[in-house]
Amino acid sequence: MCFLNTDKLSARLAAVAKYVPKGAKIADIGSDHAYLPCYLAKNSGISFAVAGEVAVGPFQSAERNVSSEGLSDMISVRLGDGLEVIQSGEVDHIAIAGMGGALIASILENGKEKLGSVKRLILQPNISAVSVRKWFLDNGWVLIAEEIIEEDGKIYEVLAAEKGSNPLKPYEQNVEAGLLFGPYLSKEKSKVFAKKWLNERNNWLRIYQQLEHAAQTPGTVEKKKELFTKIQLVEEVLGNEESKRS
């Protein structure tokens, strides 16, 4: 296990500070512990962050360590919901890491109005990237890059996206299949990625087979057809041989 400081990140949160740029002013939302700013502050020359949490007992504790470190000066520790710690034009980039990606899209929705100024996203959903790919195609966010990471058992995508005129330029032929896996890490095929899609095929094929002694009502036919549908784009995106493997 990673036991995280302001000097050492854990494998996910190092990768998100990788698409941070030096002069960077950032929102850090849902900052815990303000490890990421704090880092950001020592090692990558950021100019200002925000470190915004919704939870009472984390953003003391942020305010402990930022304030234990000396950048009281350079990083806001604030409470809040969300993007509401940030006011319109004062960071140019936002991070959000170890959410769900359905909160965290519900997030940069309900703080739309905030992002004006914002050059480049930086996410780490814990699960459903896809929700996230999703709201960049529906607001104007081009991906830029991706990174599927495994840190102590778990699997961890991160997406980086910028403003663009073109969200659907990552994409190519089959948007369906990019948003579900991710039109960069599809290409790359690792292994962390192959594990992590054979797990959720094997899951969803569970499913199915007990689908198949059910009741067949409408909704265990469409069910069945959901899952059906999404094991087939993982064999054809790792291959049948791969998925067979398993």
Given for the second form:
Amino acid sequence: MCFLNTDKLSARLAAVAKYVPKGAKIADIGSDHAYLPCYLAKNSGISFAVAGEVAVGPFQSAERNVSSEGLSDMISVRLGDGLEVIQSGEVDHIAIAGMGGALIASILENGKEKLGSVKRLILQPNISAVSVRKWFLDNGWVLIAEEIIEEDGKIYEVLAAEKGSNPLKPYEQNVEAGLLFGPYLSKEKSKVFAKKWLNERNNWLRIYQQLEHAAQTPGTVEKKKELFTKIQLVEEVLGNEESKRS
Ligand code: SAM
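Could you please show the structure of the form predicted together with S-adenosylmethionine (SAM), as a counterpart to the form predicted on its own just displayed?
First the chain shown before, then all remaining chains and molecules of the complex.
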């Protein structure tokens, strides 16, 4: 089991691993079984990794896997919240995968002082990638690449960013739409991307229609307005024809 997962990652974690270069010193925050750092140590030529975990069970599982793979010299497994497990200057890459975007953004926000030596962030929010893109924009990180993949019926996004003077660079005229859909993903418009946003749009449409039958309080009117704007944004990015086909 452990052998399999540290030699062959899920497609989701493989999409994260793709952005970790040879020689990297990386912290994987919320590492759980430490599959990602074990894989990187065995297959990607990284020089050092920290596997950080806040929960005792996953921390112990990470320790067990790192030790049974004979990687304890290269991977330091540490128990702690977010970036508190790393010292300033210790790593040059950070991966955070398999959590909500708001939690990822709060981990980065709370550990900002540890990011001085970090060249690249590789983040895989399960939901609300928009929270991560907003954090990049507010904190001087330039989104350099995005991936969207489907695995076992779930859709995941991976975002990579590097420090830079112009975090607005990837966004063209419509920053609000770029933050929501992703500037690269919305240009590429892959099948998986269309599927994700048609699903979202259909959910919003259903809620909108339910609200039409509810009492029209200021709250429902406001919510309807917000849903309408988001539905329109999806239709703009996918094109009306594609949206109607769903
Ligand atoms: N990163 C792995 C992956 O993508 O497969 C594991 C994802 S798992 C769903 C999320 C892990 O993050 C859990 O083990 C959880 O305990 C850990 N976690 C959540 N909040 C954390 C925090 N603030 N600091 C460190 N770890 C955290």
